[in-house]
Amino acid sequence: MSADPARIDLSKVAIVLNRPRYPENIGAAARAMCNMGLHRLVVVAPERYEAERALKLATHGARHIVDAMVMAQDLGTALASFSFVVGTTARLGGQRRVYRRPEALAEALIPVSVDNTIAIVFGPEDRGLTNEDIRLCHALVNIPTADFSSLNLAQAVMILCYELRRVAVAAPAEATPRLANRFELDAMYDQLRDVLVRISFISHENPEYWMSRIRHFFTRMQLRARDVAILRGICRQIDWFGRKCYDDGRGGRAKER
(Lines of atoms letter the chains of each structure in order from A and count residues from 1; the text may use other names and numbers.)
(Lines give C-alpha, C1' and ligand atoms only; values in the text may rest on other atoms or scores of the structure.)
Protein backbone atom coordinates (compact mmCIF):
# COMPACT_ATOMS: atom_id res chain seq x y z
CA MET A 1 0.00 0.00 0.00
CA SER A 2 1.47 3.38 -1.00
CA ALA A 3 1.99 6.11 1.56
CA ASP A 4 -0.38 9.05 1.72
CA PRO A 5 1.61 12.05 0.38
CA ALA A 6 -0.10 14.51 2.73
CA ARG A 7 0.69 13.14 6.17
CA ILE A 8 3.19 13.98 8.87
CA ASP A 9 5.77 11.54 10.20
CA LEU A 10 5.12 11.56 13.96
CA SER A 11 8.31 9.61 14.68
CA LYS A 12 10.20 12.81 13.80
CA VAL A 13 8.33 14.93 16.37
CA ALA A 14 9.28 15.36 20.04
CA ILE A 15 7.40 17.13 22.82
CA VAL A 16 9.75 19.25 24.95
CA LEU A 17 8.64 20.39 28.42
CA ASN A 18 10.86 23.26 29.52
CA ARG A 19 11.24 23.62 33.30
CA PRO A 20 7.90 22.02 34.27
CA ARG A 21 6.99 22.66 37.89
CA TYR A 22 4.96 19.56 38.74
CA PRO A 23 5.74 15.89 38.02
CA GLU A 24 2.02 15.21 37.63
CA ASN A 25 1.97 17.45 34.56
CA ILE A 26 4.84 15.46 33.05
CA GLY A 27 2.83 12.27 33.49
CA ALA A 28 -0.37 13.82 32.15
CA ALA A 29 1.51 15.18 29.12
CA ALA A 30 2.95 11.71 28.47
CA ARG A 31 -0.56 10.26 28.59
CA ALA A 32 -1.80 12.85 26.08
CA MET A 33 1.11 12.01 23.79
CA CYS A 34 0.36 8.30 24.04
CA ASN A 35 -3.31 8.91 23.20
CA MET A 36 -2.26 10.66 19.98
CA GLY A 37 0.59 8.36 18.93
CA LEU A 38 3.62 10.49 19.86
CA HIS A 39 6.37 8.88 21.91
CA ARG A 40 9.39 11.21 22.10
CA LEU A 41 9.39 13.24 25.32
CA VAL A 42 12.16 15.59 26.47
CA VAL A 43 12.05 17.25 29.89
CA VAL A 44 14.32 20.20 30.62
CA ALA A 45 15.38 21.09 34.18
CA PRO A 46 12.16 20.18 35.99
CA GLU A 47 11.63 22.15 39.20
CA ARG A 48 11.07 18.89 41.01
CA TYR A 49 10.78 15.40 39.59
CA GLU A 50 9.36 12.37 41.36
CA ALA A 51 8.88 9.38 39.10
CA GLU A 52 6.09 7.90 41.21
CA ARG A 53 3.98 11.07 40.94
CA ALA A 54 4.60 11.35 37.20
CA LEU A 55 3.75 7.70 36.54
CA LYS A 56 0.53 7.96 38.51
CA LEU A 57 -0.84 10.50 35.99
CA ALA A 58 0.75 8.78 32.99
CA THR A 59 -1.07 5.55 33.87
CA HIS A 60 0.10 2.15 32.69
CA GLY A 61 -0.51 2.96 29.02
CA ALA A 62 2.01 5.83 28.86
CA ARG A 63 4.56 4.46 31.32
CA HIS A 64 6.96 3.62 28.48
CA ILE A 65 7.06 7.30 27.43
CA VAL A 66 8.02 8.43 30.94
CA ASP A 67 10.57 5.64 31.30
CA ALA A 68 12.21 6.55 27.98
CA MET A 69 12.03 10.35 28.28
CA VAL A 70 15.23 12.35 27.85
CA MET A 71 16.25 14.70 30.67
CA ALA A 72 18.31 17.81 29.83
CA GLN A 73 19.86 20.55 31.97
CA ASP A 74 19.06 23.47 29.66
CA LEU A 75 16.89 24.18 26.64
CA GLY A 76 19.77 24.91 24.26
CA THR A 77 21.27 21.48 24.93
CA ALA A 78 17.89 19.78 24.63
CA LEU A 79 17.26 21.32 21.20
CA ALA A 80 20.76 20.87 19.75
CA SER A 81 19.85 17.90 17.54
CA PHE A 82 16.52 19.24 16.25
CA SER A 83 16.27 20.89 12.84
CA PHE A 84 13.01 22.74 13.38
CA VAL A 85 11.79 24.12 16.72
CA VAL A 86 8.28 25.40 17.46
CA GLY A 87 7.55 27.28 20.68
CA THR A 88 4.09 27.59 22.21
CA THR A 89 3.04 31.04 23.34
CA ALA A 90 -0.01 32.99 24.48
CA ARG A 91 1.61 36.24 23.36
CA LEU A 92 1.17 37.52 19.82
CA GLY A 93 3.32 39.98 17.91
CA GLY A 94 7.09 40.20 17.62
CA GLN A 95 9.19 39.14 14.66
CA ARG A 96 8.78 35.36 14.82
CA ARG A 97 6.28 33.69 12.54
CA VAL A 98 3.27 32.82 14.69
CA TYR A 99 0.75 30.17 13.67
CA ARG A 100 -2.50 31.37 15.24
CA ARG A 101 -4.19 28.03 14.78
CA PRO A 102 -2.61 24.71 15.81
CA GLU A 103 -4.09 23.03 12.74
CA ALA A 104 -2.21 25.49 10.49
CA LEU A 105 1.04 24.55 12.21
CA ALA A 106 0.33 20.84 11.79
CA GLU A 107 -0.22 21.28 8.05
CA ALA A 108 2.97 23.34 7.72
CA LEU A 109 5.02 20.62 9.44
CA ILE A 110 4.05 17.90 6.96
CA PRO A 111 6.88 18.53 4.44
CA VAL A 112 9.34 19.51 7.19
CA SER A 113 8.99 16.13 8.91
CA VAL A 114 10.35 14.14 5.98
CA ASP A 115 14.04 14.86 6.48
CA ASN A 116 13.98 16.88 9.71
CA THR A 117 13.42 16.27 13.39
CA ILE A 118 10.92 18.63 15.02
CA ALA A 119 10.59 19.84 18.61
CA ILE A 120 7.39 21.34 20.03
CA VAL A 121 8.38 23.30 23.14
CA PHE A 122 6.12 24.13 26.09
CA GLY A 123 7.20 26.55 28.81
CA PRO A 124 6.72 26.44 32.60
CA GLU A 125 3.14 26.35 33.84
CA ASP A 126 3.28 29.74 35.57
CA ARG A 127 4.95 31.95 32.94
CA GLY A 128 5.52 30.14 29.66
CA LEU A 129 8.58 30.53 27.46
CA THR A 130 10.91 33.47 28.04
CA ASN A 131 12.23 35.74 25.30
CA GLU A 132 15.54 33.89 25.53
CA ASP A 133 13.73 30.56 25.03
CA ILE A 134 11.80 31.95 22.07
CA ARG A 135 15.06 32.99 20.43
CA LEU A 136 15.79 29.29 19.94
CA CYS A 137 12.54 28.74 18.02
CA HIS A 138 12.00 28.87 14.28
CA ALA A 139 8.27 29.51 14.68
CA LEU A 140 5.63 29.94 17.36
CA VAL A 141 2.14 28.55 17.74
CA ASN A 142 -0.75 30.09 19.63
CA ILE A 143 -3.73 28.17 20.99
CA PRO A 144 -6.68 30.57 20.70
CA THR A 145 -8.88 30.74 23.80
CA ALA A 146 -11.71 32.87 25.14
CA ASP A 147 -11.17 35.56 27.80
CA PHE A 148 -9.25 33.21 30.09
CA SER A 149 -6.08 32.30 28.17
CA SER A 150 -4.34 30.09 30.72
CA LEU A 151 -4.24 26.40 29.78
CA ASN A 152 -3.05 23.49 31.88
CA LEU A 153 0.24 22.17 30.49
CA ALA A 154 -1.18 18.73 29.68
CA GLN A 155 -4.21 20.33 28.00
CA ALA A 156 -1.94 22.37 25.74
CA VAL A 157 0.11 19.28 24.91
CA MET A 158 -3.08 17.36 24.06
CA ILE A 159 -4.34 20.06 21.69
CA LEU A 160 -1.06 20.17 19.75
CA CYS A 161 -0.72 16.39 19.71
CA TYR A 162 -4.30 16.03 18.46
CA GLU A 163 -3.64 18.35 15.53
CA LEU A 164 -0.42 16.50 14.71
CA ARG A 165 -2.27 13.18 14.89
CA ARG A 166 -4.88 14.54 12.53
CA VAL A 167 -2.27 14.93 9.80
CA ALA A 168 -0.33 11.80 10.75
CA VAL A 169 0.53 8.50 9.09
CA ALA A 170 3.12 8.83 6.34
CA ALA A 171 5.56 11.31 4.88
CA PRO A 172 4.83 13.43 1.77
CA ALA A 173 6.44 12.91 -1.60
CA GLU A 174 7.74 16.48 -1.83
CA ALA A 175 10.14 16.86 1.06
CA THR A 176 11.78 19.86 2.64
CA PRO A 177 15.57 19.27 2.52
CA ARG A 178 17.24 18.77 5.90
CA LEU A 179 17.27 22.02 7.84
CA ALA A 180 20.19 23.02 10.02
CA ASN A 181 19.80 21.75 13.57
CA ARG A 182 20.10 23.93 16.66
CA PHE A 183 23.75 22.96 17.25
CA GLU A 184 24.73 23.93 13.70
CA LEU A 185 22.83 27.20 13.88
CA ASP A 186 24.27 28.24 17.25
CA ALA A 187 27.81 27.52 16.06
CA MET A 188 27.17 29.63 12.95
CA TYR A 189 25.75 32.54 14.99
CA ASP A 190 28.75 32.45 17.35
CA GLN A 191 31.17 32.53 14.41
CA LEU A 192 29.19 35.23 12.62
CA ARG A 193 29.08 37.43 15.74
CA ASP A 194 32.86 37.15 16.22
CA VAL A 195 33.58 38.06 12.59
CA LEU A 196 31.11 40.96 12.49
CA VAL A 197 32.52 42.41 15.70
CA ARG A 198 36.09 42.03 14.36
CA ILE A 199 35.30 43.94 11.15
CA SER A 200 33.29 46.54 13.15
CA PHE A 201 30.01 45.78 11.40
CA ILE A 202 28.40 45.46 14.83
CA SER A 203 29.47 47.03 18.11
CA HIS A 204 31.51 44.93 20.51
CA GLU A 205 29.71 46.69 23.38
CA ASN A 206 26.27 45.29 22.59
CA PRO A 207 26.60 42.61 19.89
CA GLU A 208 23.46 40.72 20.95
CA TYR A 209 21.25 43.65 19.92
CA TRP A 210 22.31 43.26 16.32
CA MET A 211 22.62 39.48 16.50
CA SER A 212 18.98 39.30 17.54
CA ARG A 213 18.01 41.05 14.29
CA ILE A 214 20.31 38.79 12.29
CA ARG A 215 18.80 35.70 13.96
CA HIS A 216 15.30 36.90 13.02
CA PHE A 217 16.44 37.43 9.43
CA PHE A 218 17.89 33.93 9.05
CA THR A 219 15.02 32.28 10.96
CA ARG A 220 12.58 33.51 8.32
CA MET A 221 14.71 31.81 5.68
CA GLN A 222 14.67 28.35 7.36
CA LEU A 223 18.34 27.67 6.69
CA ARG A 224 19.32 24.26 5.43
CA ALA A 225 22.41 22.47 6.69
CA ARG A 226 24.27 23.21 3.47
CA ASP A 227 23.30 26.92 3.75
CA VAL A 228 24.91 27.05 7.19
CA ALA A 229 28.06 25.40 5.80
CA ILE A 230 28.27 28.07 3.07
CA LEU A 231 27.79 30.94 5.54
CA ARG A 232 30.42 29.55 7.88
CA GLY A 233 32.80 29.23 4.93
CA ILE A 234 32.20 32.90 4.06
CA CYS A 235 32.93 33.84 7.68
CA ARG A 236 36.19 31.89 7.62
CA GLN A 237 37.23 33.62 4.38
CA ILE A 238 36.41 37.08 5.79
CA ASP A 239 38.39 36.25 8.91
CA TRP A 240 41.35 34.99 6.87
CA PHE A 241 41.36 38.00 4.55
CA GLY A 242 41.11 40.45 7.45
CA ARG A 243 44.06 38.84 9.20
CA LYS A 244 46.03 38.78 5.95
CA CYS A 245 45.43 42.50 5.34
CA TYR A 246 46.48 43.24 8.90
CA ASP A 247 49.65 41.16 8.60
CA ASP A 248 50.48 42.67 5.19
CA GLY A 249 50.03 46.15 6.66
CA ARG A 250 52.34 45.36 9.54
CA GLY A 251 54.92 44.00 7.12
CA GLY A 252 54.79 47.17 5.02
CA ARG A 253 55.28 49.40 8.04
CA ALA A 254 58.24 47.28 9.13
CA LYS A 255 59.92 47.77 5.72
CA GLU A 256 59.42 51.53 5.86
CA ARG A 257 61.24 51.65 9.15
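None of these values were measured; they are calculated from a predicted model. Numbering follows the first chain given and starts at 1. The term rigid core refers to the most C-alpha atoms you can superpose between the two forms while keeping them within 1.5 Å. Compared with the form predicted together with S-adenosyl-L-homocysteine:
The rigid-core alignment places the CA of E24 less than 2 Å apart between the two forms. For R63, a C-alpha deviation below 2 angstroms is recorded between the two forms after rigid-core alignment. Annotation for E163: C-alpha shift under 2 angstroms between the two forms, rigid core superposed.
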Given for the second form:
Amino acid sequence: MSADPARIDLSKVAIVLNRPRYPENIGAAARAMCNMGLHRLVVVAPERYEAERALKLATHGARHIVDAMVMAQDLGTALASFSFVVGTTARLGGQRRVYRRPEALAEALIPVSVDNTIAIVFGPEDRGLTNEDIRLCHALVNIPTADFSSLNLAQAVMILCYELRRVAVAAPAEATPRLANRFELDAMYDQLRDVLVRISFISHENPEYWMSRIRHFFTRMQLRARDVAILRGICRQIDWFGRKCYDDGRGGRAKER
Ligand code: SAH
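Could the form predicted together with S-adenosyl-L-homocysteine be shown next, to go alongside the form predicted on its own?
Next comes the full complex, and the chain you just saw is listed first.
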Protein backbone atom coordinates (compact mmCIF):
# COMPACT_ATOMS: atom_id res chain seq x y z
CA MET A 1 0.00 0.00 0.00
CA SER A 2 1.45 3.36 -0.90
CA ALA A 3 1.91 5.90 1.92
CA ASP A 4 -0.48 8.84 2.23
CA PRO A 5 1.71 11.95 2.30
CA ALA A 6 -1.08 13.90 4.06
CA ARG A 7 -1.12 11.66 7.13
CA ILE A 8 1.38 10.09 9.44
CA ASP A 9 1.87 6.35 9.37
CA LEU A 10 1.73 5.41 13.07
CA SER A 11 3.23 1.97 12.46
CA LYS A 12 6.51 3.80 11.74
CA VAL A 13 6.55 5.49 15.16
CA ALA A 14 7.95 3.93 18.35
CA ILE A 15 7.77 5.26 21.89
CA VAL A 16 11.09 4.86 23.69
CA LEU A 17 11.17 5.11 27.47
CA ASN A 18 14.71 5.75 28.67
CA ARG A 19 15.49 4.31 32.12
CA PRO A 20 11.97 4.54 33.58
CA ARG A 21 11.98 4.09 37.35
CA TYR A 22 8.41 2.93 37.91
CA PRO A 23 6.97 -0.10 36.12
CA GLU A 24 3.52 1.47 36.54
CA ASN A 25 4.54 4.28 34.20
CA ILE A 26 5.51 1.72 31.55
CA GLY A 27 2.04 0.17 31.82
CA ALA A 28 0.28 3.54 31.77
CA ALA A 29 2.36 4.65 28.76
CA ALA A 30 1.43 1.42 26.95
CA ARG A 31 -2.22 2.11 27.66
CA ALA A 32 -1.95 5.67 26.30
CA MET A 33 -0.26 4.30 23.17
CA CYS A 34 -2.99 1.71 22.70
CA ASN A 35 -5.71 4.37 23.14
CA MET A 36 -4.13 6.38 20.34
CA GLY A 37 -3.23 3.54 17.97
CA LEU A 38 0.55 3.26 18.53
CA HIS A 39 1.98 -0.17 19.20
CA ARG A 40 5.79 -0.10 19.20
CA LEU A 41 7.24 0.32 22.68
CA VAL A 42 10.97 0.24 23.48
CA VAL A 43 12.16 0.37 27.07
CA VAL A 44 15.78 1.13 27.92
CA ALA A 45 17.30 -0.27 31.14
CA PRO A 46 14.26 0.10 33.40
CA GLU A 47 14.91 0.26 37.13
CA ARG A 48 13.54 -2.72 39.06
CA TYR A 49 11.18 -3.83 36.29
CA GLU A 50 8.24 -5.93 37.46
CA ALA A 51 5.90 -7.10 34.70
CA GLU A 52 3.01 -7.47 37.12
CA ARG A 53 3.17 -3.81 38.17
CA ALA A 54 3.38 -2.65 34.56
CA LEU A 55 0.52 -4.88 33.40
CA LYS A 56 -1.77 -3.61 36.13
CA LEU A 57 -1.70 -0.11 34.65
CA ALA A 58 -1.62 -1.32 31.05
CA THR A 59 -4.97 -3.07 31.66
CA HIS A 60 -6.13 -5.88 29.44
CA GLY A 61 -6.41 -3.55 26.43
CA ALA A 62 -2.71 -2.71 26.21
CA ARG A 63 -1.28 -5.96 27.52
CA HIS A 64 -0.09 -6.93 24.04
CA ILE A 65 2.06 -3.77 23.89
CA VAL A 66 3.80 -4.61 27.17
CA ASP A 67 4.22 -8.24 26.13
CA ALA A 68 5.81 -7.22 22.82
CA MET A 69 7.95 -4.34 24.09
CA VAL A 70 11.61 -4.41 23.17
CA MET A 71 14.13 -4.08 26.02
CA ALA A 72 17.48 -2.40 25.32
CA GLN A 73 20.65 -1.99 27.39
CA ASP A 74 21.29 1.61 26.52
CA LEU A 75 19.72 4.42 24.53
CA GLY A 76 22.25 4.27 21.68
CA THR A 77 21.46 0.61 21.06
CA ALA A 78 17.72 1.24 21.33
CA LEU A 79 17.87 3.95 18.69
CA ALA A 80 20.23 2.19 16.27
CA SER A 81 17.53 1.21 13.77
CA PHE A 82 15.61 4.50 13.81
CA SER A 83 16.30 7.14 11.21
CA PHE A 84 14.59 10.07 12.98
CA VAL A 85 14.73 10.63 16.74
CA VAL A 86 12.68 13.12 18.74
CA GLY A 87 13.55 13.95 22.35
CA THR A 88 10.90 15.17 24.79
CA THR A 89 11.89 17.64 27.46
CA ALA A 90 10.27 19.54 30.28
CA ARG A 91 13.33 21.77 30.64
CA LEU A 92 14.38 24.32 28.07
CA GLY A 93 17.49 26.40 27.55
CA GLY A 94 21.13 25.37 26.99
CA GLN A 95 21.25 22.73 24.26
CA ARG A 96 17.46 22.59 24.38
CA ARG A 97 16.92 25.97 22.81
CA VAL A 98 15.38 24.75 19.57
CA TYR A 99 12.19 22.86 20.21
CA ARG A 100 8.71 22.44 18.85
CA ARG A 101 5.27 22.22 20.34
CA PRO A 102 3.58 18.79 20.10
CA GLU A 103 1.10 19.86 17.42
CA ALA A 104 3.83 21.39 15.22
CA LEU A 105 6.05 18.36 15.72
CA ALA A 106 3.23 16.00 14.69
CA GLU A 107 2.68 17.98 11.49
CA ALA A 108 6.42 18.02 10.74
CA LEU A 109 6.64 14.26 11.17
CA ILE A 110 4.07 13.50 8.45
CA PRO A 111 6.52 13.70 5.51
CA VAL A 112 9.31 12.14 7.60
CA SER A 113 7.19 9.04 8.32
CA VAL A 114 6.77 8.21 4.64
CA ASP A 115 10.25 6.70 4.33
CA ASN A 116 11.61 6.69 7.88
CA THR A 117 11.09 5.00 11.21
CA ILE A 118 10.68 7.49 14.04
CA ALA A 119 11.47 7.20 17.76
CA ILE A 120 9.97 9.54 20.37
CA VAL A 121 12.20 9.37 23.44
CA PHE A 122 11.10 10.09 27.00
CA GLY A 123 13.45 10.51 29.95
CA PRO A 124 13.43 9.06 33.48
CA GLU A 125 10.90 10.46 35.96
CA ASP A 126 13.44 12.15 38.22
CA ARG A 127 16.02 13.69 35.88
CA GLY A 128 14.64 13.65 32.38
CA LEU A 129 16.90 13.21 29.36
CA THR A 130 20.59 14.12 29.81
CA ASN A 131 22.48 16.38 27.42
CA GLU A 132 24.18 13.26 26.08
CA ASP A 133 20.77 11.69 25.34
CA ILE A 134 19.64 14.92 23.65
CA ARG A 135 22.63 14.75 21.31
CA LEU A 136 21.11 11.62 19.76
CA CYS A 137 17.95 13.54 18.81
CA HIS A 138 17.15 15.26 15.53
CA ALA A 139 14.40 17.37 17.10
CA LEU A 140 13.10 18.32 20.53
CA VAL A 141 9.55 18.75 21.68
CA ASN A 142 8.24 20.51 24.77
CA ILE A 143 4.69 20.37 26.10
CA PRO A 144 3.85 23.90 27.22
CA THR A 145 2.66 24.06 30.83
CA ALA A 146 2.11 26.47 33.70
CA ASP A 147 5.14 27.16 35.94
CA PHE A 148 5.42 23.54 37.06
CA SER A 149 6.64 22.04 33.79
CA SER A 150 7.31 18.42 34.70
CA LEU A 151 4.49 16.10 33.65
CA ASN A 152 4.04 12.55 34.76
CA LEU A 153 5.92 10.37 32.27
CA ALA A 154 2.85 8.46 31.00
CA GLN A 155 0.84 11.66 30.71
CA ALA A 156 3.57 13.19 28.58
CA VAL A 157 3.44 10.04 26.41
CA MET A 158 -0.32 10.48 26.09
CA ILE A 159 -0.08 14.07 24.88
CA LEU A 160 2.45 13.18 22.19
CA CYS A 161 0.44 10.11 21.12
CA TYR A 162 -2.72 12.20 20.96
CA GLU A 163 -1.10 14.72 18.64
CA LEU A 164 0.33 11.94 16.49
CA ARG A 165 -3.08 10.33 16.19
CA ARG A 166 -4.59 13.66 15.20
CA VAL A 167 -2.37 13.77 12.12
CA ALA A 168 -2.86 10.07 11.43
CA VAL A 169 -6.62 10.16 11.08
CA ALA A 170 -7.15 13.75 9.99
CA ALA A 171 -10.49 13.77 8.23
CA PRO A 172 -10.18 14.89 4.63
CA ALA A 173 -11.60 18.39 4.23
CA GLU A 174 -15.23 18.14 3.21
CA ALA A 175 -16.14 19.68 -0.13
CA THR A 176 -17.99 22.98 0.27
CA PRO A 177 -21.48 22.75 -1.24
CA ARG A 178 -22.00 25.03 -4.24
CA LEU A 179 -21.88 28.65 -3.11
CA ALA A 180 -24.26 31.15 -4.65
CA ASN A 181 -22.76 32.76 -7.72
CA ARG A 182 -22.49 36.50 -8.32
CA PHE A 183 -25.64 36.56 -10.47
CA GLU A 184 -27.75 34.83 -7.81
CA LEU A 185 -26.39 37.07 -5.06
CA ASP A 186 -27.00 40.30 -6.96
CA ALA A 187 -30.58 39.28 -7.77
CA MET A 188 -31.10 38.46 -4.10
CA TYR A 189 -29.68 41.80 -2.93
CA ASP A 190 -31.94 43.68 -5.37
CA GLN A 191 -34.97 41.84 -4.13
CA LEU A 192 -33.93 42.28 -0.49
CA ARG A 193 -33.38 46.01 -0.96
CA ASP A 194 -36.83 46.46 -2.53
CA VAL A 195 -38.61 44.59 0.19
CA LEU A 196 -36.66 46.24 3.02
CA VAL A 197 -37.48 49.66 1.61
CA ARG A 198 -41.10 48.64 1.22
CA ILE A 199 -41.42 47.58 4.87
CA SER A 200 -39.45 50.72 5.92
CA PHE A 201 -36.62 48.73 7.42
CA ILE A 202 -34.18 50.84 5.39
CA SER A 203 -34.65 54.36 4.12
CA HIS A 204 -35.68 54.78 0.51
CA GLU A 205 -33.43 57.88 0.40
CA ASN A 206 -30.17 56.06 0.79
CA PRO A 207 -30.83 52.32 0.52
CA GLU A 208 -27.29 51.47 -0.71
CA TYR A 209 -25.75 52.66 2.55
CA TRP A 210 -27.72 50.07 4.51
CA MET A 211 -27.41 47.46 1.82
CA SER A 212 -23.62 47.59 1.99
CA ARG A 213 -23.83 46.57 5.66
CA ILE A 214 -26.23 43.79 4.83
CA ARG A 215 -23.94 42.64 2.02
CA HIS A 216 -21.00 42.46 4.45
CA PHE A 217 -23.07 40.45 6.85
CA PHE A 218 -24.10 37.92 4.19
CA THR A 219 -20.62 37.78 2.64
CA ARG A 220 -19.21 36.54 5.95
CA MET A 221 -21.70 33.69 5.87
CA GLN A 222 -20.64 32.22 2.51
CA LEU A 223 -24.20 31.80 1.31
CA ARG A 224 -24.93 28.67 -0.66
CA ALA A 225 -27.23 28.58 -3.69
CA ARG A 226 -29.88 26.86 -1.54
CA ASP A 227 -29.66 29.61 1.13
CA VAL A 228 -30.22 32.27 -1.50
CA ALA A 229 -33.31 30.45 -2.76
CA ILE A 230 -34.73 30.41 0.79
CA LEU A 231 -33.99 34.12 1.38
CA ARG A 232 -35.58 35.04 -1.93
CA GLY A 233 -38.64 32.96 -1.03
CA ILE A 234 -38.93 34.88 2.28
CA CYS A 235 -38.70 38.21 0.41
CA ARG A 236 -41.43 37.10 -2.01
CA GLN A 237 -43.66 36.06 0.86
CA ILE A 238 -43.14 39.36 2.74
CA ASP A 239 -43.93 41.19 -0.45
CA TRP A 240 -47.05 39.11 -1.08
CA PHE A 241 -48.21 39.49 2.52
CA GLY A 242 -47.68 43.27 2.49
CA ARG A 243 -49.70 43.62 -0.67
CA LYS A 244 -52.42 41.36 0.69
CA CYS A 245 -52.71 43.37 3.91
CA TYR A 246 -52.82 46.56 1.90
CA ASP A 247 -55.53 45.18 -0.39
CA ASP A 248 -57.50 43.70 2.54
CA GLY A 249 -57.25 47.04 4.36
CA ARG A 250 -58.54 48.89 1.36
CA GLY A 251 -61.27 46.29 0.91
CA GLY A 252 -62.15 46.58 4.60
CA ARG A 253 -62.41 50.38 4.45
CA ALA A 254 -64.37 50.10 1.23
CA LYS A 255 -66.85 47.81 3.03
CA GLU A 256 -67.12 50.21 6.01
CA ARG A 257 -68.18 53.03 3.74
N1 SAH B 1 12.32 16.44 36.15
C2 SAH B 1 12.53 16.16 34.77
C3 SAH B 1 11.25 15.77 34.11
C4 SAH B 1 11.05 14.35 34.13
S5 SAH B 1 9.45 13.91 33.68
C6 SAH B 1 13.06 17.36 34.02
O7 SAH B 1 12.98 18.44 34.58
O8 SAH B 1 13.51 17.22 32.90
C9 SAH B 1 9.77 12.48 32.70
C10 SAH B 1 9.72 12.66 31.24
O11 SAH B 1 8.43 13.04 30.81
C12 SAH B 1 10.66 13.72 30.69
O13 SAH B 1 11.97 13.28 30.55
C14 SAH B 1 10.01 13.94 29.33
O15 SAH B 1 10.35 12.88 28.50
C16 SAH B 1 8.53 13.85 29.67
N17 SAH B 1 8.01 15.18 30.03
C18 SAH B 1 7.56 15.62 31.21
N19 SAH B 1 7.13 16.89 31.16
C20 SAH B 1 7.29 17.29 29.87
C21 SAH B 1 7.04 18.49 29.16
N22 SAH B 1 6.53 19.57 29.76
N23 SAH B 1 7.32 18.52 27.84
C24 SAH B 1 7.84 17.44 27.21
N25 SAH B 1 8.10 16.28 27.84
C26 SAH B 1 7.84 16.19 29.15
